[in-house]
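We begin with a single chain expressed as structure tokens, specifically the form predicted alone.
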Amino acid sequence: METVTAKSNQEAHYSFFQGVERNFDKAAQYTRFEPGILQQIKACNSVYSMKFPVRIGNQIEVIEAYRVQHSHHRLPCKGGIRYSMDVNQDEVMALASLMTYKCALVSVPFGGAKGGIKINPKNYSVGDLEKITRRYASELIKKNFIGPGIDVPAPDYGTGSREMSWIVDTYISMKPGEVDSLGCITGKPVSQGGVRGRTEATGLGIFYGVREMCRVKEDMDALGMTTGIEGKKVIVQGLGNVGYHAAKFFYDNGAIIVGLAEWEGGIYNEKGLDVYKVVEHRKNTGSILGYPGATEFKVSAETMEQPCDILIPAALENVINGSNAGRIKAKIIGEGANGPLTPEADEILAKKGIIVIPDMYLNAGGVTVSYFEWLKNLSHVRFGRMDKRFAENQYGSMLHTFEDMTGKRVTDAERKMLLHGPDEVDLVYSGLEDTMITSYHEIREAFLGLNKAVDMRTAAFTVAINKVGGAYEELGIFP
């Protein structure tokens, strides 16, 4: 996934949607269907650009917001909301064409759509805020541009629970009786119908897409590395909700965290940082900087080109490009934002045998979990209600006819571990960990059935692609 915009990126000159399409069209030649499907595949269906006032403090203020649905090719469409000054038509209509493409990629069946609104939000109070959001809600329920089976926003960039509570209020408030209203989006609080197991999803997510990888063999012998996440040496660009989780994920599963970075700088120690150490420094101090016994970096950037085995890019748009790639020494990136990675910087990587794993794939973790959080508000019951103390009095059985034949007692923290019946959040981390290995497969076989200069960003469009174009033909919509 490429997100290029001509004011941010001048080694390009078009568009973040052409940036998108260009990769479309490059995966395209590897596919069946014909140019009029394709095209179909490309378009996006539904865009509404709208403006509306919203008093704040004394004054009138026109708000400059958007929705598109890129693909209807399953309902509901999904896509996330985003605060902040760079949106525009342009990026929304990438960014929905992108969760089209993911969607499918991980086999969530839901079109791709996206919104945002153009304002900065740390500008305005609670208050403010409240009243945009429930403004910019009302007008999708007027336009029929929200809803549980049309299209369910989530958090993005710059919204979160919060907004997402207040946009199902106004949704319920103006669509009274409705019974399955709490599914007209994701990403709200659990109190109000979220999911537990959703903040963390997207961190999780791009965990268990890096171990998968480096679980396989033959991929691990080609980079000359052993199998396993253990030892493997990580740097993580960002410490927001997705860098924070995947560099705690890692940590937690025995990868060591050499280097860490932020929009103030940078940390690196060979030996491994503490994250959770690192994390309540920066609380106390408001910074990375100054960790003990780390090599300090002004320019974040810099900290990733220092040695390692993986590097998790996951907060800011093209973070790696032509300028840079050339001294990355990473063996393997992990595209945990959206589109950290210029097109210069992917050929650069390549030639250098350095293997990414495209964001389309690794961050989908977030839009995973959603789905289980749809699917939660459908069925109006939470996730492990029915059979959670069946299953755990299935295992105490079990337990006590092995103890009586075996004639030995196991320990209390085993008992404990054993006869633990599944919670709403094991089940989510197992769905997500489910997906993330299928998709993983789907995406590796593709590769390897390609052309060898072909990349897995490709291989990861040519998989999508191909799922959309089946979900056309099987609508029977191309007379």
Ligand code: GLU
Contents of the next structure:
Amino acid sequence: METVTAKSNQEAHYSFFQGVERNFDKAAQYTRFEPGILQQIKACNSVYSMKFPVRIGNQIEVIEAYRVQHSHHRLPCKGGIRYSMDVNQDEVMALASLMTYKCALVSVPFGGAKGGIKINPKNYSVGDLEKITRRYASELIKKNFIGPGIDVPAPDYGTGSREMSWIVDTYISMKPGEVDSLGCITGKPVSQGGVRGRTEATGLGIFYGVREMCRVKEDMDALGMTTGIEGKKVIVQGLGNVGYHAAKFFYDNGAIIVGLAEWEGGIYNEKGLDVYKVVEHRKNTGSILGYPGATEFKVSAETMEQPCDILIPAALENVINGSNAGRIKAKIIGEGANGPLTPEADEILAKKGIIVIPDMYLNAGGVTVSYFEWLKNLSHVRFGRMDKRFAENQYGSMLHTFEDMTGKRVTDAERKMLLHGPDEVDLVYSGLEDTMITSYHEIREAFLGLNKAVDMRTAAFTVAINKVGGAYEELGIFP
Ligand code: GLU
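Same protein, different form: I have the form predicted alone, so give me the form predicted in complex with the ligand.
Everything in the complex follows now, all chains and molecules, and the chain you saw is the first one.
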């Protein structure tokens, strides 16, 4: 679960949703659609705001919650559910709209949605959280706001596979006999219809996306950087599910993690931090601070202002804004969270020549693997079940033939590697890697097509708007 708190966007004169609309408008002028279509793409199609009572101890608490379906141009709608005291209708609308563009960008055939419950999950026992979650699920069921072909939630800030398992169980008990009911939600535990690789998917997608950018020599030259991830200095803000896995994949692949930040503070060491040891330290002491040999920042956000090549904000929205963007030293910012940069920050960073890899692309790994989980639920079969053994037999006979022809034998380790047929997790990783690479180049092409006159976010928006607008035209809604 994510744990870094957001800095409010107080300097802005517009809300989070209006910020997304501003970014949309900036890109829309480069597309061919008439104003009516653009307005329809931008608008939130259905907003469900609810209040329900839950008995907590010997008191009744009235819980405020939301589910927003931003776009019905493809069904089901898709997007996580967050538990946070910052939840409000505007935030859920903004996040739902980002889901629409995100799904379009990575060609996941869903409309965007988001849900939220305004609670601090740390203030509740597990039993109380289960009660709140199940009640929220039944509210969604009553109003037809959840279902494998309607709207399919997933984890987000403050929720995880445990909450998803309560929701799917509530769904199955209220809708008995529905053959595809497991597909009503994703991010489930593997034992309850989840898919292997979903937990780390967002963090892994961030890694694949940044790695792809760092592979393009021309772009790296322009930034005065070498190609490849190895040796790059990285700061990750947020050590929740997304940030932790991103940091881990960068670290495992040879990047130097120079800074890590959590809500209680941050640490920095230009020689590098061992991600596993930092997490262990935080588990044992309850804080990231006090880690041996590192410079400490009691104001967590200051960690992001330290020297590095790549900065990954991976917690909540608006953490880089008009007041601190000028102090950022990274050359590349990879948006792991949804909306971590305000439009003011975008302008300041663009002037400084810092490249921002936008959220709607970079953190799309989660929803991409959710799509795979949903496909698994609808097909009622684990990926790899039909073909793993067949592939291994094929590889075995090919290897035999080559060994007979050459008279040479491979080592046992090589044999094991060559004869390995795809498991579910191999296929999920492969599908995710392919998605992140293909989509990166789609955005890059759009960026080049606009003569680099805009930033990558605007380029990504144009790709997304073209796909959603194209889908509306196919539906024939706008003759
Ligand atoms: N909450 C994640 C996101 O913001 C995942 C959504 C999903 O898997 O549906 O992209």
